[in-house]
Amino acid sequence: MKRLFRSFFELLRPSFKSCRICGKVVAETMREGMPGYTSYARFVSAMLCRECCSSIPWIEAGQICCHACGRSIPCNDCIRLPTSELIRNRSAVRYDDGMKELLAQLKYRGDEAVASLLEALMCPAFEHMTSELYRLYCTHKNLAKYHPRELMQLLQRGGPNQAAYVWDALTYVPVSSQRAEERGFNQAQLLAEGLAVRYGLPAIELLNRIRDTPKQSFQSRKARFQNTEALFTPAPDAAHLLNQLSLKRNRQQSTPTNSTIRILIVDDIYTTGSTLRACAKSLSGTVIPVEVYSLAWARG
């Protein structure tokens, strides 16, 4: 009877012992102290089997062909739209069949635990992007001697200090009221808030979606841009929040010379970039000077 009850409760107890992509038994491969160990790598290896871990379609820094959107192949969208309020985008993975299955579990089956996995997958792209900007904006010239990989290691050890120097706040792409009602959550908000907690940054609501639109995944490239035209406006208290961030930045600077706020918008998928560009355009229209960057989990 004891064995029976133990087996019964094992079935009821939540577990990440099955791979979230293929369903095979997971044997955690990353251990503390191993080369390449990070908290997010350990988390990924605890939720995916060895084969699926090795098949993650990472977008490595050396693979980036388009500096603007971070695509690993030449990007016609950025060639057609050479100017944008969105300064730079980076994405963590390519949107292949395995990644589609992961996102479907979150968006369409309501498995919010997958959000933590997607957030962990975004960490390398976030850290590399942050280390690039840290080297660019930091006034200490001796940082120029570091290789980007060494800078990323410094970021991992320093954690929130470097991230807080680069980013004033994280925000996210708002979903339509219909999607929010259907799912009960905004997947971009879950990702932004998870990253914010991990790196000690504020995650704030800065954008409003003013109308519902058809699902972008079913739209042509032209329709995507038309659907996102004037789709977003600053949230009612966006100006106040940005002003508070500007005051905070000035207090932290020994000689306040630049009140420009650096915002990172988080989303799940970057395809044509029309949604994130529309968000950036809306934020750039505020009174407070803003530099807008974006981080997407996957690149379509």
The other form holds:
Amino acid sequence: MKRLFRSFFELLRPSFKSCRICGKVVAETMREGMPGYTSYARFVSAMLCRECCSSIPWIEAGQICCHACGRSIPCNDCIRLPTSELIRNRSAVRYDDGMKELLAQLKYRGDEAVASLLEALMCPAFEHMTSELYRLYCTHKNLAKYHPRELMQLLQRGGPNQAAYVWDALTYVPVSSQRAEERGFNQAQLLAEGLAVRYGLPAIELLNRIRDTPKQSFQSRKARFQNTEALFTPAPDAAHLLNQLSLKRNRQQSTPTNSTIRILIVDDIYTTGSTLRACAKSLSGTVIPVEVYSLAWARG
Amino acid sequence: MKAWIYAVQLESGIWQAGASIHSEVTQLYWLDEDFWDGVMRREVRFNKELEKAADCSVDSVPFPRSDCLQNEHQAMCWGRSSQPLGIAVEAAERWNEKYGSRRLEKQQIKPLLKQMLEHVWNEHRAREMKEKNRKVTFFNDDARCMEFSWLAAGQAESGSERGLLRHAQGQVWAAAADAAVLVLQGRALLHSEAHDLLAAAGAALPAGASWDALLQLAAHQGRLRLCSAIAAAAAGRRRGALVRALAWPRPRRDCRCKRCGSGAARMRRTPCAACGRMCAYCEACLGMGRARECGLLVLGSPAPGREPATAVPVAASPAAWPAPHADQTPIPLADRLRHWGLSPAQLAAAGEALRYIEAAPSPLAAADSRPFPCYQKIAARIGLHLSRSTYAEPEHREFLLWAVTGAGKTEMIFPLIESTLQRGGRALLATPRRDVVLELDPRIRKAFPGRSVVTLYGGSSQRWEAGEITLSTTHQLFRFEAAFELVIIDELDAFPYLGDEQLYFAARKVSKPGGARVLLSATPPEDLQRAANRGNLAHARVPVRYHRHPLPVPVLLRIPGTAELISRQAIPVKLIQALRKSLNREAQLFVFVAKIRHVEPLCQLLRGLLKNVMIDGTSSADAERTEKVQRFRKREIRLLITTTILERGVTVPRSDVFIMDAGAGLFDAASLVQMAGRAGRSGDDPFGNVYFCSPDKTRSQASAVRQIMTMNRYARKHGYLLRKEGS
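Next up, the form predicted together with its partner chain. The previous block was the form predicted on its own.
The complete assembly is shown below, putting the previous chain first.
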């Protein structure tokens, strides 16, 4: 009864909402065909006003210059460090001043409402990455045996079906227990969990951060690499979890040989990549063979 | 953050529960006799110094202490695992409420504590479940471990080396805690803010101690209070005599932010890594740091019943608040106000306000100012005698200074501040807008040269300083509690804060019990106007400007709306004539429009029609706003088209005001009065012109005109206006 009343009064409530970035009341959202519209904006167009929506510095698939780290400008870092356990990174946006402000609002002010916006911003990059990998790995599948409707769903680029096929699990970059206590949350975890719910994937904790490092954002490039050496260890039950994922994959494919599992690490920002590389290194140290990819919200 | 819950025996049979953020200090304080002796010794010495300084006897209230130190092995019931702070504090408080005055057997303590803790946990759990839109379930049942154990008291080893060490430690730590208390006085700070303040104040940290330890020690001494920033509180005031008399329905306990007073609607529950449960934070005051349910809030006001032991004479209890000039011969008000150079209307109002704030707080006045006195009368008539304790609300001492635009409000508050400072109190002047704070700063410093003035706003360099006069934006009030004897709120109806409960909550919170609040406004909100007219709110009106000429009464011009003018590219002759007339009398013209997008087109249109006149437009979206206003002041721009951003706080001599679309919904009566108040402010041109341009006459326009005319009539009746020459 109470619920009925509530839903009735919801109907009577004026339905205006405010922009998640600038806080103004949204008069008109970005729609298809408007100037400045990109298909990337479809996930966030309901949350933002037109101006904010068109000011987001997307890294579109065509702009990617470095295929290792997903940067939109030619990148010397990846040439300097060619071999790494981290196979590929993609980022959703460039880290400009507006995005910096947005991340600070989440990380330092603690406005957790921003996390859902960041998560929505990551969706296009996630889907693009997923469909790319799907084309790479999964085209050998016999498509004829699928029902046409299932096939449609399967071929929907980067949608939940492809995601479930490509990824075995999402994980996130951990924060130290001291930072977690101080901040109350792990922003990478919020992002990973949001994506996991949206695409029906498991988000699991696989890593631990052993010590607290000084904040990476105050460090030089060299110091960052030194900082992250042996910073992460697999979580106590990581081996067990990975094993289970591997078994699950075997069951699905009914081919007992290939038990390599694909894991996506989610982080908020990729600057030099030292953190994500260290994470990938410690993840691939376990007995189960893993392929580690990463998705960062912003590329610094 | 997590805290431990415990119970100790104070005197035979009476037990007290508490929550501790630093287990070591709590155990030392209650269980180690030597440490306690050290703390006490320091206290005695401190009181002696205080007596010497204040030249009067300070009655020291002995600290509560554990009674069963001797020959007991089970002195303290200690929660084995730490609980989330909010839960621990609430459980301890409610345990004290329920069992604090009862005699209990020792074997009862453990089960009762456990029962209360479980009860609080269940309530919190239920509140978590109630939240909608929860995606992730995040329960950590490990945190619910509710085992208690008994801790034994340490025997006094007065002679031994260890005993001496503990004694010395007690003395040093207590001294450091005293220093911390001094700095924290009157503040309400989050955990990290408190650490910042203590570090900024340069307080010395004794070896082995942490800030938390000192805070906890001071809390044990009752000199400050540690609580969670968001706590469950009975929702709202109980309204209605019947509800109060029957105590039914029982008040719901809802989450409430202790800094800004926001209710459950502004809370957001997220899984918290610090306490391991779904824990709420306040979205309303997020800009001032995050207040969490498991986050510590340090209140720098002494616990109830412990006020006399407070360290500083300034902060003595309200009873010790000296009557004004009690020892001197009373100086007449007029003489005291003379040196401020006020006009007769200002004098009268300032005198009245001064009398009000200097009067001893009387219980009668409190009863009158309660919003619903009629209920009480009805209750008395039908024979319901409500006990006074049901009205245990803090006393409201509010005074409304209702002064027209350009009346010289700032000059009128100087005597109030002066009086408060003379009596040894602290004064606060708060205003919603940051630029107003910056503008007031030099004026206050000039008026009170010998006094310390602290200016607080977002990014202020004086953030952690304390002074006799505090100037601040209203947001900064969240960081204070029971700190000021006089609180003045300027422009309380400024746009974003109109009807904002937070502002009233903050103003009430920062004033000391018995302190007065003075609200300044040219256009008070409806409810305050009504309360003033009914006599429920003490107030004084200043109906005339300092130059003693009447306010310009708006003229209504019936012309089409601005959007239509722009689309037709034509301006009615009536408006053009009025504009020309104003330009010919060498006035500066404000043209207010309702929408930012009308500024530019109207600018173009008027430029075409009025040649040789410098016309420009500005709005909140304009980066060169400040420069344009400067140029307007210097008469380089003659006609400025603007939105409501220049509605208040701008004084341009010899100016006329045109309000386009005066009937638009955006302009309510208050903002119309404010905009009309831009005209005729200076002494050499007191007769400005004000035009409301609108296709129709709306209620807000009529109300604005009526308000202005009422004020003029009131002024004429009281003889505040200058006599016209010749009459």
